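Just one chain follows, in the form predicted alone, and it is written as structure tokens.
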Amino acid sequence: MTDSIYDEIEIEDMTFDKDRGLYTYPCPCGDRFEILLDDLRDGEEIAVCPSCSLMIRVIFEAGDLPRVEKEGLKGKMEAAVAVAVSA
């Protein structure tokens, strides 16, 4: 599998979107490189890109990565009653 492995990629050089817990990287295709947060959390290191077959190799610290923010039944209830008293 080394053979196909386009580059080595530092996870501080990607880009993270947090909506979607998506980590993504510039491939020479125009399109761009992806791997989800729960994936590399799961030990997976390599980002493929969809649009062609170049993959690359993400070098992080599993400690480094972004904690998971979860909104709890409580957050939700609010969110909805504060929906529910505006409208």
Second form
Amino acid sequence: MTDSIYDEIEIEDMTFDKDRGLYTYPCPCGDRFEILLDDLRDGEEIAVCPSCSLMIRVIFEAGDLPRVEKEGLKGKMEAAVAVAVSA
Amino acid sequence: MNISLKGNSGCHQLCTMWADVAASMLYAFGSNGRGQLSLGHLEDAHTPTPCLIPSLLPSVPPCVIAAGGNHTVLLFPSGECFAAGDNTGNQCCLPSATFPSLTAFHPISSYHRWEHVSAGWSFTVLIDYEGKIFVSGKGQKGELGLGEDRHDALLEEIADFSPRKVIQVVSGMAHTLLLTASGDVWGWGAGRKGQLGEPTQSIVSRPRKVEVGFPVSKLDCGKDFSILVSRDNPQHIAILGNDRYRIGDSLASWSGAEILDIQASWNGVYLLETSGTINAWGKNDKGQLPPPSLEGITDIAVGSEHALAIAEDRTTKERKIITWGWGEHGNCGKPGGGDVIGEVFSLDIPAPRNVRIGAGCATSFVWVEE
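Right, the form predicted alone is done, so what does the form predicted together with the partner chain look like?
Full assembly next; the chain just shown is listed first.
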């Protein structure tokens, strides 16, 4: 398995797409390695390229990952309640 | 002969658009998901395939073949530039709304005569004969050099920055270096690994002087490192940034002949000596480093994880174009595709005196005069 790991990449060097909850990093083939934030939270660490066989291992601390959306959701609900009340 | 339509027999309607070019031919092969090979489609090519060539393209050899993540830029001695491939971020220097991708080379602004060009992952740097520096494309790590919070641009000049007499520009995945005639180096873009020198900054959003400690004669960018050759002592080659393959240690103990060229792949350094031999260091899990027996090499083109070279037989003077390394997308030109490990593959196309080679992210280009 380790033979097929192209590189080890620190999560700080990856690009995070908030809307898709997806971390990506350039692949030498021109496409991008991808891994979902949810998969990182589940302990997965291998990001794959959709266009070729290469994979990277993502170096990260589980505790440093963006927090689960619950707080955001709660905040939105409070805001919605506030709007409803003021209306 | 209409060279541009060879192998594209279904494109008769294009005959009027793509005219004859004097006896020269541009071949491309490898990864083509965004049209970066200029083949008129988005399919990979596993063997050298004639590119679609606009009638405006000069018939003389390009002086630069710059290949980014998914786009390719050709620069000609006339100062004309042509781009093909992904343009979703304006990296081909055209408005992305009109041209999201270009499957054939298209001219870049004819208002300028361009002197230097480089291509990074999703951006292009161009310098005109007046010394003005332009950027086009997108990037979140300062790749455009236009300042904080500037993440996209369409052929925009970097204002208030005019280093004296730039002689070379090179880009890695997300950083760019400029070399001036006096041996000074300027850079911008991603700097988290130290590829832009000290102080280490994650994002260098405006050009800054890269303190190398000596005047530089040659340089190149790897994925997240920089290599710089001392002008006064060519045995002294510095590496700035990520050096997980300990290339710096190897360079420190290298004592070779005169350097003809030095280039970086994403994870390696390739040094061509005037003697015709290549010294290379770095990642080698897919045969990226050439077999040690190579000789008679007159030119190299190093891509992300593969390379091309022109090899000349000492006695017969016969020239061959050879490839090696990671070739999953057909970028080593081997029929059926695949890596070339521990050996080289000779392309089945003629290599006359006048030939140019280029390599990018699993892309390969060969210009020949026929």
